[in-house]
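Just the one chain here, laid out as structure tokens, in the form predicted on its own.
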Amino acid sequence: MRGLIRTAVAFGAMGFVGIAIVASWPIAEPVHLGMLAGDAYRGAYLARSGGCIACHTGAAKGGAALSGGAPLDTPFGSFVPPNITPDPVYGIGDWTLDQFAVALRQGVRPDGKAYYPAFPYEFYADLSDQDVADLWAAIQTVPPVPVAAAESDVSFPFNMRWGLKLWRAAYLSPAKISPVMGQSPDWNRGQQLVTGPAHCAACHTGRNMLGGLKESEALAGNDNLPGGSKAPAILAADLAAKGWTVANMAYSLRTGVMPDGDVFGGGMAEVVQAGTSFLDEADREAIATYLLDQPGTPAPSGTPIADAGMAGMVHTPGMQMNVD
């Protein structure tokens, strides 16, 4: 029985060492952005196409802009967007630009924690340096709230933040997105957009039992969104059997009004609402073509894409309205 015990308590301090060295093991890589100057204007087009706005402003509340969203219920918990406003105490006023960078792209609190994947930094990890600076640039336009948005709740073992850093070692897949030669610049700007800040996938790709996307079910719709929704199949060939065009999808994300009549629901209505409505009509052009014609489905009839090289591939579309 001496034994047992000796041998049970070996491998309960060999436990504790293997999480004290997974909890000290540095996740961060540096960046250095120093005083690279934003451009407030297209920062806060950035921040409607990267779902900023719906999701860390509570609309259906009345909430200010970027002061903490509504909850997010999921199976590990409830998570609630933060306060991201310049207030130095409740928001994020007090952080730097740099920081601004890791936390956005990598996923990495300035304290060296890492943030729960309910935020979607692995889509926005491709944002270039000038993309950061604009976003940080428009946030400091934002007048700030000084108080604090709701506490997460997330269930044991999940609310362990240690442990989040053996989830990005399995599941963790930064968006990486190179212009394909051969297609047009509206579908290279579509695929820009809807594989990085608009985020699709997070909403219309199935997750596994622990939260990583199934990247083999990539736009094939999921049926667990936070609240018990639902999101349907945005593959090519699905959205041509439905009757889906580049026109009345472009007409949809600016108005939400779907070609049947009926009008987006739940989550998409946010979306729209707070972001792709405020678009210009060509990023929302761009976003259907590259939807209606994603690799390795067949184009859908009556959609034809003009192969205009890449041309229109550095692409800064006009902006229609500041964050506040």
Given for the second form:
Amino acid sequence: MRGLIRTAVAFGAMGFVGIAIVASWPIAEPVHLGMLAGDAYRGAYLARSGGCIACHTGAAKGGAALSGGAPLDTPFGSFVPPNITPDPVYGIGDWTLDQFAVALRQGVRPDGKAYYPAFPYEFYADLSDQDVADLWAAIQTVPPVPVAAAESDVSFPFNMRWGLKLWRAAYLSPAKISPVMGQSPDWNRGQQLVTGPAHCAACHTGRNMLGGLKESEALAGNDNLPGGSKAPAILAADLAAKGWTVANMAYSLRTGVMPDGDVFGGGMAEVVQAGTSFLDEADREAIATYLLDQPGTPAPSGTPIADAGMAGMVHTPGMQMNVD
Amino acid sequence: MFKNKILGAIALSSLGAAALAHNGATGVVMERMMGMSAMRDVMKDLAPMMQGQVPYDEWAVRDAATVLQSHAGDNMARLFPEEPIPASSFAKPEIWSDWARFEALSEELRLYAEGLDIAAVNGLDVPVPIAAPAPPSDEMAGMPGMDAATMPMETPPETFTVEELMGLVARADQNAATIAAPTADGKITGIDFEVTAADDVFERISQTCASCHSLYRKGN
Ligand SMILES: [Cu+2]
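Form predicted on its own already given; the form predicted together with the partner chain follows:
Full assembly next; the chain just shown is listed first.
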């Protein structure tokens, strides 16, 4: 709480000059995808793996696909995932592919303002141009819904979007995923899903007072999830101690049944029902393979050690499909 | 005397452990947690069997189905009287604002448990131990000649259509009531348990547990 107060004071003290400067400080980097054609199936698969469908559809209330999701309650306020159907007025139908790419990978709105990290764009930062075009194509298959989603209800000072630029400067940690030498293709695919679009860390990694992910505690659990639930640690040692194996985790990510016979509750039940149960079996096994095979130390396992000139293992953005 | 003290201490500490295991719950909250835990224990035994990792045992499946039935339907619903939720409980208040749906899910569980008892004799679709087989659709399971003998591992590829992936239509491998449809009436239509593989029914059961937990139980 003291942290919050201090920040509020800091925001206040900066005064108008500071606000004016920060507010006009451009944050988006230009992208040029042009008319890149997308593959709707690939995009739909990615939209499932990435949780777009889960968050932006109010399934529990019978809402239409992508027409706006259930509010996410956080200490900063309640964030409503907006309508992202192709409706030109209430959705994103009048956006360009480039604007969509900037929103998704950089978290910046078409008007240059920042999105709140409740939209987990940090995890989408490493999607390739093709991935973005695929998602765009998939979104076009959804009927436009001409109804506005509810407004987010965010408390002062967090309702000042310009403040997010400071937040970004301090905490933004965009995913950058490089294959790790010596690990199997399965493991690397798992790394890509877990640290990228499947955004497991969004819940399983703790956050600081201002909602920034604590990178040193990656996947070590989070006791403060929206709605007051807890996500346990999913580090290899913790998982092994609870009897998780690649086979039973892949099964669990499809059915929700844990090795002790309990069935996931809270956010995890939704992750399975609206997300991982739609994945190919190979991808569920890849996720499990990656999570269960980590170096014993809490040192940031799975942190890219590539990009060091190892042939064929350099960083390339984007999701490969595990199908062929 | 001394021995009694030790026994007493052991009894006390195991009571303590039991209470701790349920977060210090008492009364009806404790009762429903015990029921849920009994179901957890049978699910634990069934899961490896349903994946073909341990030998299939029809009678064990039928016993398990009886346990599930006894904790589902009204027997479950009546353990959720509307009252302020004590700190020991993980129940969400939506249970009572959405009562019809909650009740429908507990009834759905009872019907599937009944179905598992019927389907137990059918055994598994995929007899060989593999990690986690793709769920065959009900139509396939019901079709003559489409059994494990003629189609050993040829379960249909587990891919969904664009419409299913985007959430435009309910996925074919689940019944609508289970996937968070707005009005679940708990009716199970179109499933003939006599010709459904036990692992299919088991998966529906776990989907029902998961649906209810995702709506009405806070993570623990
Ligand atoms: Cu308990």
